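First, one chain by itself: the form predicted on its own, in structure tokens.
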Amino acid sequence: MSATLSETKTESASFSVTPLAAVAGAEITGIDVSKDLADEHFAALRNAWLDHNGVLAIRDQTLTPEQLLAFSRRFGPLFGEAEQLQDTVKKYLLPGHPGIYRVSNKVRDGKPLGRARAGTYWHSDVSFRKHPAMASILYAIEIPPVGGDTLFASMTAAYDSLSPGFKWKLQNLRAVHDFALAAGSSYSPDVIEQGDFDGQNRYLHPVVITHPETARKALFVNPGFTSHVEGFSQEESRALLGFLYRHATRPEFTYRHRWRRNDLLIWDNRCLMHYAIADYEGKGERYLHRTTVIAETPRA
């Protein structure tokens, strides 16, 4: 592929925009967003992440907490803030951050500074509450020398692909999205926190929803927290969805962001599942921020 570069430009103040993938992902060089940026550069950077499928790498960023929170607000009330998320991951919260989760293989004192394995499913963030995440912003301070890469599967691309019938058979069908599913799987049992599993950590959404920045179409399952389809037996939930799963993870349909010091990598929920890969144990230590934006309720 041959990446096109782009400079988008305001009065006061410029940023590059690279392609880094066909489907997805685009690298932005050029802006400090430690600072307060003017609506009008906000929302430029918006439109090239909207414009570039929902995954923008930021490079070359040094940012406080403060400031990493700062700029989360620009895209809406955060989890930790505005919603408190599930008491399983409120252990790895950042004290005096509670809008910032630590993904990190670091220990200190004998305890976890974060969560090691985050996310080494593929899932799409919080999709089992009413309000799931809209952007997650995913701040690189320590990377390990190699490994820790994550991967995207764009569910637009995936939707687009699929025929006229299919489509046609999913569109009013809905699934119910539970992180019990998750937590039964993939947390170990001395983490899971029972609070977790009364109700507030299920919702039922359409499998086919309509981004409400984009109006673009995207399948809304994933395998980390998609229970079943409603209506549905298990068996026939294991075979549609495991279709779609297949399906949207096809190589066409993904990005790999190989990790730099100092990424801020934006992703879209609303239109992306996505993949941490846990291949670094012994290479070096990861330690991240993570902040976590609200979207609204999904809608066919």
Contents of the next structure:
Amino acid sequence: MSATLSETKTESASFSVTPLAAVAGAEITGIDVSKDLADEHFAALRNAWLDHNGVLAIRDQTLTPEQLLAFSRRFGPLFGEAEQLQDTVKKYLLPGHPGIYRVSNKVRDGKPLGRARAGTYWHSDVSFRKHPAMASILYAIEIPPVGGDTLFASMTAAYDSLSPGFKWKLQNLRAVHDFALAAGSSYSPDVIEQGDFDGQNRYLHPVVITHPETARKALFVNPGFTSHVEGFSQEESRALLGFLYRHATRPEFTYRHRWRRNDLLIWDNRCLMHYAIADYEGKGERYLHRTTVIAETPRA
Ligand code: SIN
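What about the form predicted in complex with succinic acid (SIN), after the form predicted on its own?
First the chain shown before, then all remaining chains and molecules of the complex.
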């Protein structure tokens, strides 16, 4: 039996929405976001994004950097334009377009074209800032024939399935998020810069946050950037966070995106973690442009 397919019609246009997984994700066809979408049309797309728990795969897009930026700005101000990202990523920004971060294993004239192993661990983008990432928008220009999928874990589904007693225990906890954690582990030494260790990429957030648009609660901790729970010993933190990570990444809370060239993937960092699978070494080139929309400060 095929997945339910719904047609979303507004006065100006229509597009099709097909769920991709039970927990999160929908495929969108029949829309061209390189065009200046009417407000009503953009609102329908944004509602589909929220309704499908924060992952939309818009197929068959052809976007210049300017068109990707113009579409992304409709979600809100962008990192690289309204606020700088951490120093480490500066060298991966697209020259002349600081709002675009290049994710790629391509090397030209001995220089990497983008960050090759970006996000190869569970994380929520920029969670170490007062204003973390709201949407991340990733446009696939080149994709290897196999490998390079991206995994998503629904932190809303993970929160919902906890017992009332455990939810109650979590309700007033806060955790420190610190980019130096990733810089010191998953990132190779050549991309660590002093600015990553001086506290400008460190922030304290509630362990459970309320999504400002859907009002649903979600866990807001991740192995990439969360260093410890406030007021807990390292051992206690590791025990609690370790449980939450094992719980949140249970298969039934995840969606695995198998990329197609010209996919435009939009995910919501306020209710999802993601993980880029680095399994395509020697299998082909991967080149994507990412824009990152700035969120409000998360609230419990
Ligand atoms: C990221 O974490 O933004 C990279 C995701 C990917 O390369 O699939």
